[in-house]
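Only one chain is shown below, in structure tokens, and it's the form predicted on its own.
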Amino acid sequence: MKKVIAITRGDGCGPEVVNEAIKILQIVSDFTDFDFELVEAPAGGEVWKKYGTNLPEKSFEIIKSSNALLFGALGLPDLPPGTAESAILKIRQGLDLYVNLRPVKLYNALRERCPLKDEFIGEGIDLTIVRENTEGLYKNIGSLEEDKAENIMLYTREGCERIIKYAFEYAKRNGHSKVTSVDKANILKPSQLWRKIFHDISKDYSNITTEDIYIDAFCQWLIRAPYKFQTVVTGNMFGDIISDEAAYLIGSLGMAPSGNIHPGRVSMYEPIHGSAPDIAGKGIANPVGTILSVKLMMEESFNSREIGNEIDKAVEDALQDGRTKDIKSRELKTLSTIEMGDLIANKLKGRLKA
């Protein structure tokens, strides 16, 4: 089964923690039926730097003639904000990603790392954020002035059939037996649209439990009882906001991935976290994040729930024998990205060889 995989490492701690990722890929190429072939697409702030663009129609043409995107991260501190940034809206509109997928989940390994005391954490975290990803306010559609600034917020009933859909199949998918709907509907007419054709959609799955919460409830929530939650959809600007809130709550913004998902098309796999200019170059970054994004990859673009399942369970095992510093523990080593990718790797080789 060969599959082009493209590849944007990125700025900053990007190339660092994609390079972590490729192993995983090299593992699973060397010992299942998958061969992967793998295409440097190169965009972001060092690639705007040098050919005033962040996103090279070569590239893109390569992403777009590829059966999945391994993305790192994009941005350097030295360029206006969203110079380089901006690429990540382009592939995401130009390619129709309506789905950002992202999943939460706190490794038991990690329990002692979450911030909240164990009452709050209950029988663990383990949910899945499904976020709209070409709608809403970060379509950016808008105008800035010297005095005045605005962005529509435009929500459309497609916009939100198909990902709501999308979110009640993933439920079915993975045994979910609820999804929890988050919106502003006492105060946002896009939110008032979105949760009526939640409630329509939902009567074709009358055998999975439904809610809705407010965006700022919700948060609270988030908060104090994370364990009730399974798969939570909700809108762009409200998912970016509680995605990044929830992955400080499995032991650091390194620990979580994302998919960039339109079912049977090419789709992008990140880390949710930037670029870090301030530790690239350190050897510290934390490439789990993207190693997991690597998981959804295998799920989500080339249907192997069995491979994603074992990526997933040589992080658990790599976790109780060593961390970076982000989620480091007194009683085991603090590796350095390599150090944890390599972990990782062998990790995941003698579960595929066994």
Ligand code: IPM
Contents of the next structure:
Amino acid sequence: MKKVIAITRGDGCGPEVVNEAIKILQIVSDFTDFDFELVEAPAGGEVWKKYGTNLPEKSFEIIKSSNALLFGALGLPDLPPGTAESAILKIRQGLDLYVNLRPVKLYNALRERCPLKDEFIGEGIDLTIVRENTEGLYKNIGSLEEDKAENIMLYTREGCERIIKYAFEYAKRNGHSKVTSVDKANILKPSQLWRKIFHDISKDYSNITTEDIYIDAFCQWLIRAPYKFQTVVTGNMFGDIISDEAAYLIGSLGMAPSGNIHPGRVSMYEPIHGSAPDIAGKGIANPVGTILSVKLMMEESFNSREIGNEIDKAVEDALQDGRTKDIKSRELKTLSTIEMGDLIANKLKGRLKA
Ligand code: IPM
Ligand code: MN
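For comparison with the form predicted on its own, kindly provide the form predicted together with 3-isopropylmalic acid.
To see the whole picture, the full complex is given below, headed by that same chain.
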């Protein structure tokens, strides 16, 4: 099966982690029926400096005509905030990628790296944030004047319905028995619409338990009893914030993947971490979040749960042998970005050969 994958390496540590994820694609194409053609689609801060745009038209054309996009991270400290990053929003809006899928799983080997005490980790952390990705405060990025600035939190019925339905279908597919909706319906009008739609849609899924929690309370429950959550569906801004909180619970921001998805269309896969300029170029960034984004790509865009599962297992195996600095262990060798990528690639090779 031939697939064209657009590659946006981006800024900071982006190119380093994308390199490692490409090794995984290479192994998959060497040992399975998949055949990947990679096409570069540059975007971000470095590109802005050269061409005065963070997303050249040619790059967007390449992305649109590919089967999926593998994305590093954007942002440079010497540019005003947003100069590079708005390319991400252009892609999310331009391709109508309304789902931001963010699975957050604590591998057993990393239990010691979780900042929570054992009793709070309980039976473990394995939840998925389903973040609405095209509306809310991110929809029509607002205005900034000398003495006044605004963004409007806009939600439509259609926008709420499609993401909430997706969340229930995701829960069903993944054997989850509960969907949690996170909002701020005690204050915000869009949350009141959201909550009503959530309840209406939940009636079609009688086997799934539902709950709604206010965003502030959710932030507390997430560190108090993260094992309670399975599928969590929420709006754009809240989803952005709880993603970073959740990601640190699994040992490092560097561990968490994401998929920006419109089912059946070109979708974009990226680690949730940013360009991390403080560690860029040092060869110490953790490539796991990007590698797990390839896992998501295999599952969600290329319909191969099997290969996704093998990548997951390869990561799990590798974490027993060595780790990058952000998740280091006294007993194991601390690895560079490249060594970590090679280790996972070798584990995957071993598994796919067998
Ligand atoms: C994320 C990022 C982006 C967002 C930024 C870089 C625009 O933080 O993917 O979580 O806010 O969505
Ligand atoms: Mn974020």
